[in-house]
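Take a look at this single chain, the form predicted alone, given in structure tokens.
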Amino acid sequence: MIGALKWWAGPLLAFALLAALRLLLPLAFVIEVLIFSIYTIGCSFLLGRVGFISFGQPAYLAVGAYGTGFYLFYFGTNPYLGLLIGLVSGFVFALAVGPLFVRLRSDYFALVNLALAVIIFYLMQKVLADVTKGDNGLWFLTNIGSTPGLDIARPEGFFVFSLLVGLAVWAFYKYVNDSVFGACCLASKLNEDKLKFLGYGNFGIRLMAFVLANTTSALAGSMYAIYLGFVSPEITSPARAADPVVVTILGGTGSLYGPIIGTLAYTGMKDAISKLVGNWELAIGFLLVFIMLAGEKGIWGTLEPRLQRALSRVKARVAR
């Protein structure tokens, strides 16, 4: 029992703060980080535990995105079914390209990853544009329904859920990777031949991890499309495919706080410097670069020993 409320005493700090944050801030920066975080999360599970750098998460990104927004726009009205149908075309999308793509070293993992991005841009710009009606996009903010219980068509309603998303995801990761497949993860990007001489398959623990962090990517996008109410191929942009490299590095690599500190800085930076100077993405660069220099640990990864020993002489002041 107390160990169970060790391991949650974390992440329901964190996500206590997050809600606090609401207090403070706009509904709508707050649920902007909340949703950030998870499309972030994958990102950060790839690059951190497989070793994989990802340049072609806005494509998984819009394939949940679209999922939700076709059936919001041609077919029903229930948000919570549109989600599920967003998050289920992210995964098989996933799995159809990922056997393909998880056999490539990291360096062409991240190029062709790229190019999917570009593909699935043009696609939805161009090729689908009956379908997807083009860079107008799809509007469907009044075709989503009330939903009983928790209704997320509301901003406040769908404020909450997202936070109980955010935690459920963050939650799921912890335990993946405290799990023997989370340990797999990390020897299949440090030591090949040990996870090979072990019995496991390098291909397969590789690909699972693939589906599950680019899932996590659809269903942001699922999120993001039941929040705006709108589609476009905006949001497989290729000039956006940095962004959630650029919140995991900045945050921490592989670390389960290190999406939500990223996001935190790199929206809160890009509300505040915007509003004074056009090229906001410059402070962002230098700010990394400082980071990167400092020890490449990201802000969580610097922060993280501080607080241990500061709670530990908390503790220990405790004791006495």
Given for the second form:
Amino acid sequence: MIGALKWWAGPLLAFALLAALRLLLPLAFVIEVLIFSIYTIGCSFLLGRVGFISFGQPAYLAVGAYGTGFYLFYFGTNPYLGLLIGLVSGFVFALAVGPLFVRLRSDYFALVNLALAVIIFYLMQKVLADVTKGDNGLWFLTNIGSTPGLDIARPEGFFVFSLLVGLAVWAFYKYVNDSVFGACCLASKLNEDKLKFLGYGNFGIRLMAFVLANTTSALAGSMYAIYLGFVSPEITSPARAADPVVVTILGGTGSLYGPIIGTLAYTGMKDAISKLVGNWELAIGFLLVFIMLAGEKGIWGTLEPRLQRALSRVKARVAR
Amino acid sequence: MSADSDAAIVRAENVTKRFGALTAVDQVSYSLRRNEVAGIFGSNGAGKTTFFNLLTGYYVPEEGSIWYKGEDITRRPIQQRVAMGMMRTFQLTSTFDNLSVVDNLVLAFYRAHRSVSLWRMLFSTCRAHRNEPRVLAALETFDLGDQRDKEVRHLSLGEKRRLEIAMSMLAEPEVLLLDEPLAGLADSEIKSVLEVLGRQVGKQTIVIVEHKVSAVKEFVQRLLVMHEGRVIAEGGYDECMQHPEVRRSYWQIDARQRGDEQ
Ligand SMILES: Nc1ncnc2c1ncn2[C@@H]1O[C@H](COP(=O)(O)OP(=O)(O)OP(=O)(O)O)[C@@H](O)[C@H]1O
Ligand SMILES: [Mg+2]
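For comparison with the form predicted alone, would you give the structure of this protein in the form predicted in complex with its partner chain?
Shown next: the complete complex, the earlier chain at its head.
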């Protein structure tokens, strides 16, 4: 019982703090942080646990978003069902491309994913324009029906829903990190030969990691679709391809809470700077380069050891 | 097939492996009897490690075949050979340096005694296996108890070597292939590792590659001496040491060893 409480303490605290943020900041900002964190944790898991850097995460984000978008635009009104469809699309898509991709070396993996994002961008913008409405995108905000229980068609309801989904996702990744599978991912990242000679198959481990991570990205895409009520090719724009990688590194690669911290910092910076400076993207670019040069461990990677030291000092004092 | 080769658990038949113009292993035939303790010995670059790599599936030989319990495994992938009961260690110690000592052992234990199913692996935690009796016994046996929760990259070379041997033995393989397991160990560590291995005599087939033949002289029952990819002698320790070709190459090794110790 106490063990379980201790286990949940981290994720609960993190999301309680995010919920509290709502008191200080606009709803739209906090929801953006929640969704983008979910988007980033998949990327962080791939990079930190499995050693795969991907510059194509928007591809998977888009698959989730369009899965949900097509359903809500053409077929139905239930946002929960829409979410499920987005999630399943992401899962199936990752399972389809994964076997080809996870055989690649990390540098090729990064580029092939980028190519995939570009392909999907053009598919959605040009090739499938009849169904996707091209650059105009699919608008379905008014199609989304109210749901009994937690009504995620309303922003306040969606906020609560995002907190719950976030909590579940973090609990899931915390669990995965503790699992034998999670240990195998780390092992495979560092020494795939040794893992083979212990009798494990690297391919299956990597494929599963890939599918888990990219299904998570697709979940974030679905959430964007429902929250914004529209999807356009912009979501898979190659210009945004490096965002999750940048945020991952900014927060601290592979750490559980890095993606949240990174997203907070990145989104906050974007908001603040865009209000002050005209060419805000340029300013952010410079700032990011500076931050990454300053500390390669990222924000959370730098903070965590200090926090832990402080915590153990407090514990020692309490014990006395 | 003679009675002798029937009793063989692992058999190599005329295997050859080339790297470009270099023939690293040249027409080597060798058979290991069940539960024997064999040594492979030879100077630098003799092809010992490459021969290990052929037996365990790291390389496929250009010529010849490898047999395990009467089955042709020449082209079988590594994992299948492991599943059949072969386990090896590496000359350059090979562990998972980003995991704790105990989790390295858990991974070795889990595949061998639990499951290889990805789902099972996802739905069981490392924590649940850290106190498995066999894992605890391995920590105890190899004197790694104090390092239990340390990340392996903070270990000394000797500790890492012991960990790797511990990992390979946790899986309780039928055939254990050790590539220079004693290199980099202090004399006291060598003694205790040999003692642990000694307890397995008669229960496992053990092959040990070693430069310091003197260290394992008492331990191995049969020796294979290689030189420049070829087998130059095979048999008991004394028998091999009297072989003229061995005396010639042994002198080199002996000199090198004396150099090492300075
Ligand atoms: N991957 C490789 N590519 C090219 N040459 C190789 C490769 N592996 C081994 N060799 C060469 O093959 C020969 C045999 O090497 P091997 O490592 O098998 O020798 P060894 O008997 O294990 O030597 P040592 O006692 O130094 O470990 C050496 O000349 C080595 O340089
Ligand atoms: Mg060698």
